[in-house]
Amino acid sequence: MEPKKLVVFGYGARGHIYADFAKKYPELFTLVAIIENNPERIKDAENNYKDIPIFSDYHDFLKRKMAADVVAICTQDADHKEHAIAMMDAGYHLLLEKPIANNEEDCKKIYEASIKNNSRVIVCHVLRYSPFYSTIKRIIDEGKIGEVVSIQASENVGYYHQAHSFVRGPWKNSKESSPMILAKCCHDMDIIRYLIDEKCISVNSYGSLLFFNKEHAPIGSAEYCSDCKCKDCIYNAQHLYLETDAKMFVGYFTNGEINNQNILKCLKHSDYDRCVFKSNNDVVDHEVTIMNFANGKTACHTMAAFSKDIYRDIKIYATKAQLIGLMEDNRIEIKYFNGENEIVDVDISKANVGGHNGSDYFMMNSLYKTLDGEKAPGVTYLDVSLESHLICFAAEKSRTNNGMTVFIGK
C-alpha cells in the first residue's frame, strides 16, 4: 500500500481541506502539484507548501505530463466542464466537487468524456461518507427497520447561512451559478437516492423568493449595511460577520490578518456589506421537492433558509420499524414496531479534517481505498452522481412551472 499522488486544481475552502489531509496523512496521500490562479492563494499555497509546485495556468500544468492518480478539482461550479475534460482528456481519474455542472447539458458533457476516456470520476457527495449517515444506510441495508417505503428529510440552512452564499455570497444568482436546488442541495437529492435505492422515476416541486427581496427592505434602509441606519436589522452585516457563526465566512471576503477592524474595512461596500434586500439575488429562500421513486416509493425534502442554526434532519418510513435523525446530533433513533426504541449514538471521534460532521476525513479514506482497489463504502460514480442532479434539474423545471410534474430524463 502506497501513497496516492494527488494533484488540487482550485486552491480555496475545499482544496485546502484535501491539501491538508494530504499533509495529515501522508501514507495516504502524496501532494505533487496545486493548480490555482488566484495571488493570494498562491501566496497561501506556497506558505504552507514550500517544496509542492504550483501552476498559475492548469495548461502548464499539463504540459508537464505529471503522474497523478487523482485530481481534485474545486474550481468554481461554471469552469468544471472545461477543467473536467481537460484532465481527463489527459488521462487523470478525478475526484469532482459538487455540483457536476451548473446546468445538465454540461453535466452530461462531462459524463460523456468520462466513458469516452474509461476515466473514474467520484463527485464529492460528502454526506454520504458521513457516519450518521453511512450508519444509516448500514441499518437499512441490515434489515432491521425493513423496506424503506418514504423519506421525509430537511436542510434547514441557516438565516446567516443563507444571507452570506445565497443573497450575498457566489451562489446567488442562478445566471451566474446555479439553482438553490442544486447548489446547495445535491447533497441531499444525493443521500436521498442513496437510501432508497432505486430510480427517480418523476418530481414535483415548489418554492418561491419569498422574504430576501425590495417588498421586506426596511423604510429608509440604505443599499449598504454600513451606511444604513437599521442598526438592529438581524441581516446587518457588520453584527452578522463580527458577533455570530457568520464569522466563518470573513475569508470570502477579508485579505490579510483576520481580526475585527480588518474584517469591517474589507467588509465595508463589499457584495457582502450589501442590504439583504437589496441584492442581485433571485434564487429561492424555500422550497418542498417531492420525489416518486421505482416501485411506489417516494420521498419529500423541504429546504429553508428560516433556521437559528444550521441542520439536517431525516425520517424513514420503513415497513418494520421508523427511524429519526438529526445529522449536528449524530444520534438516530430507531422506533420498532414490535419492540423497544433503540438508540445510536454516532461516533466521529476520529475526523480530524474538514468538516460536515466527518464527511470529509472519511470520503478521503474512501477515496483512498477505492484507487487502491479496494471495495469501499459510499463509493459511487457519475453515472449514479448525474442522477442525484438529474432530480435537481427536474425539480427546477417543476418550481418554475407552478408544481407541474417532470418525469426525469424526458
Ligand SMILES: NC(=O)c1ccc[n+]([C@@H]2O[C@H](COP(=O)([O-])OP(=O)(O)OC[C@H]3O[C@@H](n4cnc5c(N)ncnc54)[C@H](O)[C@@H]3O)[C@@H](O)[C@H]2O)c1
Second form
Amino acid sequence: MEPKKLVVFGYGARGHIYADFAKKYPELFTLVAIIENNPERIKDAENNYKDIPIFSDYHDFLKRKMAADVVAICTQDADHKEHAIAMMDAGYHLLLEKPIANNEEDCKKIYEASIKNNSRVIVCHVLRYSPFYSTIKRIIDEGKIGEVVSIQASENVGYYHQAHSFVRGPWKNSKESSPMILAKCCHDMDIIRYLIDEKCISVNSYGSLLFFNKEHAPIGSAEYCSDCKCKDCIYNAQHLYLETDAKMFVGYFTNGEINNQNILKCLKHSDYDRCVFKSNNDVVDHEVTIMNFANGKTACHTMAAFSKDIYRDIKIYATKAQLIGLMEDNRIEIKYFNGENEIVDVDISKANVGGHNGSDYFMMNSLYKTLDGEKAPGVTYLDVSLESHLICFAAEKSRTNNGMTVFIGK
Ligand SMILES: NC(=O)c1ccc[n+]([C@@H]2O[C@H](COP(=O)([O-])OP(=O)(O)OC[C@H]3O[C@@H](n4cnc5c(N)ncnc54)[C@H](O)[C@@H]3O)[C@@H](O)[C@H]2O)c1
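With the form predicted on its own already on screen, would you show the form predicted together with the ligand?
So here's everything in the complex, that chain up top.
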C-alpha cells in the first residue's frame, strides 16, 4: 500500500484536519505541501510541519510542478472556484470542501473544468461517511424497510453555533460567503438525495431571519458585548466563549495560548464580540424546504437555530417500516409494520477519530481507495454533488420568492 501524496490548500480549521490525518495515518497519506497565506497560520504550519514546503502564494506552488495525488481545497467558499480550477488545470485531483462554490454558475464552471481536465473531484459531504448515515444507507440497500417513500429530516443548528458561525462568523452574510441553506444544509440535501436515490424535480422553501436582528436587541444594549450592560443576555459573547460549548470555536479569534485571559483579550471588539442583534448578518435563522423527487417521492427538511444542542434527526417513511434516527446519539430504530421494533447497532468504534463523529476518518479512507482505483463506499463525484447543490440554490430562489415552486435544471 503506497501512501498518496496530499497537498493542503488553506491551513485553517478544515485544512488542519486533513494535515493531521496524514500525520496520524502515514500509511494512507503523505503531506507534501501546504499553501496558506495568513502569516499566523503559516507560523502554525511551520511549527507543526518542519520539513514540508509552505507556499504563501499558490502560483509559486504551481510553478514547482510538484508531484501530488490530490489537493485538498480548504479555502473559504467564495474562493473555491479560482483555487479548484487552478489546481485542476495543473492536473491535480481534488478533495474539495463543501460547498463546491457559493453560486450556481461557479459550481457549474468547476464541474466543466473537472470534465475538461478529467479530474476526480470528491466533495467533502462528510455525513455520507458517518457510521450513522452509512448504516441507514446499508439498511435501505438491503431492502429491510422496503421502498423509501418520504423523508423528514431536521438540522438543529444550536443557538450558540448559530451565533458564532452564522451571526458573527464567516457564514453570516450570504453575499460574502453563502446562503445558509448552502453553507449549512448542503450536507443534508446531499444525504436526502443519497438516501432517496432519485433526482429532485422541484423545490419550495420558506424561511427568514426572524430573531437575530435590530428589532430584538435589548433596550440599552451596546455594539459589543464587552461594553454592554446586558450581561444576562443568552448571547453575551464572554459567557458563550468561556462558559458554554461555544468554547470549541475560540480558535476563530484567538492567537497564541488558549486560556481565559487570552480569550477575553482577543475577543474584545472582534467580530465575535459584536451584539448578535447588531451584526451585519443576513442569513436566515430558520428554513423549511420541501422537495419533490422523481417517481413521486418527497422530502421535507427543517433547519433552525433554536435548539440547545447541535444535532440532526431523520424519519424515513418506507413501504415496510418506518426508520427513526438521531445522529448525535447514533440511535436508529426500525418500526416494522409486521414485526417487532428493532434498535440497530451503529458501529462507533472509530467515532472519536477525526471530526464529525468519525466521518472525516471514513471519508479519508474512501478518498484513499478512490485514488487507488477502488470503488469506495459513499464516494460520488461532482455530477451527483452538483445535484444536491442545485437543490440548495433552488431552495434559496424559492425562499426569496415567497416559496414559489422552483424546478431543478430549468
Ligand atoms: N465538510 C464540512 O463539514 C465543513 C465544515 C466546516 C467548513 N467547511 C468548509 O471548509 C472550507 C474552509 O473552512 P474553514 O472553517 O477551515 O475556514 P478557515 O477560514 O479556517 O480556513 C481557510 C484558510 O484558507 C486560507 N486562505 C484563504 N485564501 C488563501 C489563498 N489565496 N492562499 C492560501 N491560503 C488561503 C486562510 O488564510 C485560512 O487559513 C469552507 O469552504 C467551509 O465552508 C466544511
